[in-house]
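Given next, in structure tokens, is a single chain: the form predicted alone.
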Amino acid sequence: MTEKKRYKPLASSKYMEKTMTRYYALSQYHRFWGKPLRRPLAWVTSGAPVELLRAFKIHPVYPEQYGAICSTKKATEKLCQVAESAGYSQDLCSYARSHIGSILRPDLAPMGGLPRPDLLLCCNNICGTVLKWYEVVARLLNVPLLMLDTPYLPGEYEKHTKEYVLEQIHDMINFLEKFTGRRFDPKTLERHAGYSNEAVNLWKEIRELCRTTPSPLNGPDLFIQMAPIVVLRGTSPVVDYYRRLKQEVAQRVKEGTAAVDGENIRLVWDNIAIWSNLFSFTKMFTERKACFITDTYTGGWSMVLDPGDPIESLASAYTKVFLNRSPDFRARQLTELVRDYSADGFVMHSNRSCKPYSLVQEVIRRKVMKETGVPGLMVEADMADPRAYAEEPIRNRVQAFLETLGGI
């Protein structure tokens, strides 16, 4: 029998520390990659259809990813406050709040804000919210947005729907053309999608081998290796690193290396990742030798590209983000996590900010402690904002919880 090794950190993280400094180097000089606008730079949000982009050689940033960073580094309560004093509510996204001050008080963002756009995608398949948030900073830098619309999905997608979200990237079509003086190859746009499928194949891949016990991967390890497939998806360099790591986790996996040593409860995580705390909170769980095995919100990044009209396989894939789906569907979701990934309860993050993610989540965990006969916590934080992180009332809910799991 293999002997169980301790967990220590994953190597492969200095790899991606160097792939992603070296994408926001990129994104920060890219207008020194030619003439002007030969490589235009984008603000995106995380459900838009970037492989599109990349087609008309557009460098893509997402103001989303950099919220999380900006709440990684103790940034986001004081650029929330910019955006507050200029009259944005704090019940908006603080996502959106942090980015707005970011724009306002670039002298206090991280790495100075983000570099100025030519243009801004925005797709409303993950919150409504974003729509108004891209409009503001179109008015605040005066560039173009694109929007597209996706109509939410109470059942199964349908014929009208493809029709609609297709209508609206062929304009998009003709939009870039104009904007980039290029003209769309359906070939380049195939060649960034087979990028694409090929890291979400490798990420699926990686999540699947935290089914075994002891999971060779933690919540936190899940939340910080998606990155690349955030920023990089559509691209060589995502498929590569993530070639990387899931080596690395298979071996673990055959080592016997335990993300948490003696790890004897598994557990499921519903919504964003509490980013402020991200590892305080999460060292509640560890220290009663508990486990996030895997989460609905790191799966969210696997979004394939069906073969056939590479167009038609964006509008569907963009389309069927799973929060942009009913409420039985991502309580379906949840249930077959728990039981895939034999998990002894869930616990479900009542996140401020996001509120399509956060509504209906009662519901839904009604549904899957039914389903499942395990156990579900939910805990109020945000995302972002850690003025709305209380630690010791969420410390009694977590202890509460885990002893009626035996936790010691």
Given for the second form:
Amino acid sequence: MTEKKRYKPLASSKYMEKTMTRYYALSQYHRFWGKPLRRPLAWVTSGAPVELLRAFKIHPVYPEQYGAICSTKKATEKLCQVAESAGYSQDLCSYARSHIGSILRPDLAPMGGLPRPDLLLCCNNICGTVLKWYEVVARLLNVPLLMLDTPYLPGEYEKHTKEYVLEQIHDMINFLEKFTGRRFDPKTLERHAGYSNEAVNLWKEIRELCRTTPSPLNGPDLFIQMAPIVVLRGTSPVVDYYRRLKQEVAQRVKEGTAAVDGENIRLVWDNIAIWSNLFSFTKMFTERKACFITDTYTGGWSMVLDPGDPIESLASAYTKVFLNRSPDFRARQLTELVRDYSADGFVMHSNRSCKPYSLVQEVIRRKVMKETGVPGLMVEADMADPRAYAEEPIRNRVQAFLETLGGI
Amino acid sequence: MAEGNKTIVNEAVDLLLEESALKGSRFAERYPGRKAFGFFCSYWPEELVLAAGMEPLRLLPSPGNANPSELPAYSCSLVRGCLSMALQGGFKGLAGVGFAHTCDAMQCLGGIWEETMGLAGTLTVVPPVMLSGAGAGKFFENELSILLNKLGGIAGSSPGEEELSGALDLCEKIRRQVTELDGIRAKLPSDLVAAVMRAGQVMPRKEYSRALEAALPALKEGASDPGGRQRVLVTGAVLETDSLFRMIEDLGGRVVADDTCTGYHHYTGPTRPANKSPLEAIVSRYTGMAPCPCRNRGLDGRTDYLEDLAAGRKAGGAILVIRKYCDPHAWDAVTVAERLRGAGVKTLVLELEASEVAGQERTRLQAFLESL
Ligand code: SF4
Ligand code: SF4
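Output the structure of the form predicted in complex with its partner chain; the preceding block shows the form predicted alone.
Zooming out: every chain and molecule, the one shown earlier first.
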């Protein structure tokens, strides 16, 4: 039996596929409807305040998610090689490399590459890479680059930081008014922020359902099911989708259906998935009845927007994302996950591509182990580039780790 | 010193070279009673440390490949080396350590430092990324004013306008002196100039200014026409040794333009504008210094700067130094190389594990210099 078959499929998934296919079809055909409807297309980073774009009827497309798609479709290696021959070092983020590769060689890229943007929106709340990546794209395609600088928070979100982010958002609104020829309507922004919040709340509740033993979902479910909340954030179809998904997951909980039959080890995952080997990697765990009941990454999309002025809520929510915080903050977050989800251990993916996520993992690992008493394993790989994935050493480490946890 | 250069014998020059080689390691013994405050990046506002009554000391790793268990091997050797030295007690005696938020690696090092070395005395300042963006100046000024208070807390002082003004004057004086040196660098051995510039980041600033003042006449006297040496521009992050510059000299080259963080880049920036408070002046200096790949001053800010620099100094070649796993410089290298090549400047992208160069680099550098 292949791992995919072993894997307990969610009935909702087919609606997700439909939603996503529709989104990508719309995106691919944007050249036909974008101009007549005066709806530009923007490439945006995963942590950008997309609600703003939606308020101006701009269609967002996510190169990072496309990076994950390239990886599951086994296209990353050749696309990265294209970028590498153009001079981009193999040590740079593989989402960025594969995306640049897809611009230079659309013939090698899934879906023939992403539809060309009219605008770029980059927010550096996740890393410094996105600034460099989007600068490259802006030069290559000669399109305007909007950049929201959300200062790193070594401690709390302070007043002057808030004022700075707000000032930039207002400046951005002025730009977007001119760029789109549409007037800014706070009500429209509020509506989209409302959709975001509904979806975020549902996603949060779905994740919380996994506190149950056995867990109704496994790590790959979370990673796959997060797709709509990334690309359709701020729209109503995404709310509908997560309502449906929540129902199904709640049903699993009610019936005691486990994502991993006979679940006897509960683990928390830290960092982006290993897309290139998602199923074979997870299999090392499921065959020993270990389930990834929650993770830090997909939890990044469960930050609720504060009530009140939507612009202030956006500024705060997007600046406070976990990748923009100190190791101390992140250790507390992981500790809470271990406790709240009754985890027996945690696994950290030391992801060569993503330095801000990975460089601090070891100090976090030590801190969380000390706080919770559960063991944490580190495996080195890459989220998208299969060349950085060495199956055998990883298997040995995973096996040893699960044995200490009593896995059979 | 490479062939064809006059030997410069001068006490002040010797002192600067000695300090540069020591990299602050004997600071306490040489300058008893002074409080040194460590920093890593040229965006760290030295003026504030001076105003608080301390001495800014740039922390540099020792040569060699350190692999502290707190960091993965795919971190740059600067952060690995500095953390390793700190964990081994190498930076003991500092009043504190300051992180200017620049790249992802620095951000992470700051966090790890707090976790491993303790919170007390670890400070972070976050300069805006979009240097000329909306609200950037005001935000930076607020960051600096909070930082100044914290530095005062560490030093037990309450620095105000007067102290800031004094610090600014001193830093400006040093920048002027270093700019004078930079103006004659084509006539001086590249490694000597690099070492003198690095000294200004690891010794007390007044002493540095005094020593440089005394050294400049001798340096000018020792300056001689570079003759047929190949004129090159070097850009890159921190170079904690003069190994590369020395090799360029040995191979018949001359660094006529330097944009490395420990080199002239560190001293660039506009002078104090009229009618501005000291804090505003400091903001304008740090946002106006030579562009760094971690910051944005328009899409062409850095490439324009480097192209002009190469043209102004008549550099026939450019060497872009990238520390292995240094993302910001690796990203920029593609664009910068393309632009410089387009302007007729031959460009070599040189990836180094740290700052030391050896046999392999020698071959590449030799071939490169010969091709100019
Ligand atoms: S470096 Fe990390 S956060 Fe940044 S784009 Fe790459 S994977 Fe995402
Ligand atoms: S060498 Fe590069 S990656 Fe390392 S600290 Fe400096 S800028 Fe950051």
